[in-house]
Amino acid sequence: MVARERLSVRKLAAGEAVFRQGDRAAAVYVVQSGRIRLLRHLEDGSSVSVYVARPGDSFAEASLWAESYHCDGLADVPSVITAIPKSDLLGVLEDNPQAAMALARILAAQVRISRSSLELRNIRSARERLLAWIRLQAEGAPPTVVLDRPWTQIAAELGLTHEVIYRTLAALQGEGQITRTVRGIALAGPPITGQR
């Protein structure tokens, strides 16, 4: 892998950027604690979460082949980072058949999340997209959500305003739908079954 002195940790306040859309593309990066946002901004003005980057997740891998950042890479929270130099990776990568198969699968499982979220803003209906998301990433039994960001971020992860998510949690709840705890949601009815 690459030389330990050639990595470099940085320690990131929520809302600092790691880059933004269009700056030269330098390194790709893991995350050791916080969470890491990719937005893109479109030209109508808006921008979209592309991706969340986690304990233990890597982000910005398609910078290896581009000249600049296609989006921003914004702290949700504190967190810190480790920065691969991109040089220094395709060198790996070149060179290691059993490194450029572990990107690979890495870069698969993100293609994976990226056509479930593609997937879920397909659904039309607001109450019928936020359940199949709960369903999504429920787990255990009961199936329950323990929420790692806001319902605010994760609204604009699903293409609804927070407005829709509030009044459609509230209408689930009254339907006995799902049970809403500090942490958390919790569906009622049996479990699901093959699920992640």
Given for the second form:
There are 2 protein chains.
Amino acid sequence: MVARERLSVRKLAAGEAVFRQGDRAAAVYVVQSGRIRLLRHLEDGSSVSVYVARPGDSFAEASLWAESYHCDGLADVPSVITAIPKSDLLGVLEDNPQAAMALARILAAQVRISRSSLELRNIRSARERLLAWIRLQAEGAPPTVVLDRPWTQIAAELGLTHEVIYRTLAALQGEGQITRTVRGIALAGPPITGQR
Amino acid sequence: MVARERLSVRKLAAGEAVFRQGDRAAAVYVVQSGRIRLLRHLEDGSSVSVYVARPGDSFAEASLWAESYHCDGLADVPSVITAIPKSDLLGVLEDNPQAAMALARILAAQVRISRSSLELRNIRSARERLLAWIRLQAEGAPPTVVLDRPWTQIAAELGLTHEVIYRTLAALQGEGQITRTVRGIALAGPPITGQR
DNA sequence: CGAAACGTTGACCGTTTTCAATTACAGTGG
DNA sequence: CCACTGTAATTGAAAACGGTCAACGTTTCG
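Having seen the form predicted on its own, I'd like the form predicted together with the DNA now, please.
Expanding to the full complex; the earlier chain stays at the top.
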């Protein structure tokens, strides 16, 4: 592992930059709190948001292999991040095949997660999308989801407005598809019929 | 490296499958020529295009740690690919940190691609979404996109119907935001003014 | 040469977004 | 312990936008 004392913590005000497109790539970051937006600038002056890192997300991993950052990293809101110096991380990876493999594995998992979010987004109907999300999150019998953050946030992740979420939730409950509890929901839908 | 004789080459006709969702994961692939599209199927019969591998790109790396493929691999056009047996590759990665690093690098790139698709999907408006996509793809001055596949396919990747794409394209052109050429588009509009 | 797939455009319909208003809370400082 | 403030949860009504269906010209490719 990278020694604890090599990590540094940075606090950013809303609108402050972690780094700018073109800066020498020096570290990989992890968001502790707040929100960091990666922005790519075009020759004509316009810009596109390329990724939004939320608490727990890492960002600028690609800088490990790049000379300089290829986008801006801006704090949308007041944020706290941890910086892992690039050279330290590279050092560990180079003489520890286990570590490199572990990293590859983590990245592969991220690819899968990210792709499955994409899959969810491809479901047009709000109703089906929400249902699919619940099914993905649900665990146990009966399948239950424990909510650890406000619906309002989940709505955004699903690419829907919170209003639709509430409405849909109400509808699903009305149909008896789900049951809502204090901080969770349980699937009550028709079990998958017999064998074959 | 994996011994040359362990690699096998496969030629695929347009539309042919490299593997199907659920098949036992046996190899990682590299595209020599053509184009391979990874497609994930949903229960309702619809599907999402999850990644497009072009010459030089590898695909199905995640299968290294998975029992079976979680999506279809289809040749869009006649293609030639090399298959690297999973076990051989794992062997190399375990005692060659360089190789493991290289893999991590590739995966990091894929994470970036996937995240950026997700970011695109977060844009509600068809108009803004398409514009953002164009900006992402565009290169040079003036920023230009060269199309290598039908709009109909791009539409699906953007999560829009082709009709909307055509309409929006027409609208954007009418406003002078873009200029359409034979197999490409150029950004011509005034840049979006402010930051944030 | 003919069948598919692609490109394009119009009209209409339905779902989601938007805007708005209200209630329920959780945290905060007096 | 209680107003005070901001976020979350809800629900309604109307507008907007994208989906769907349809029809037709064009290009591609076997």
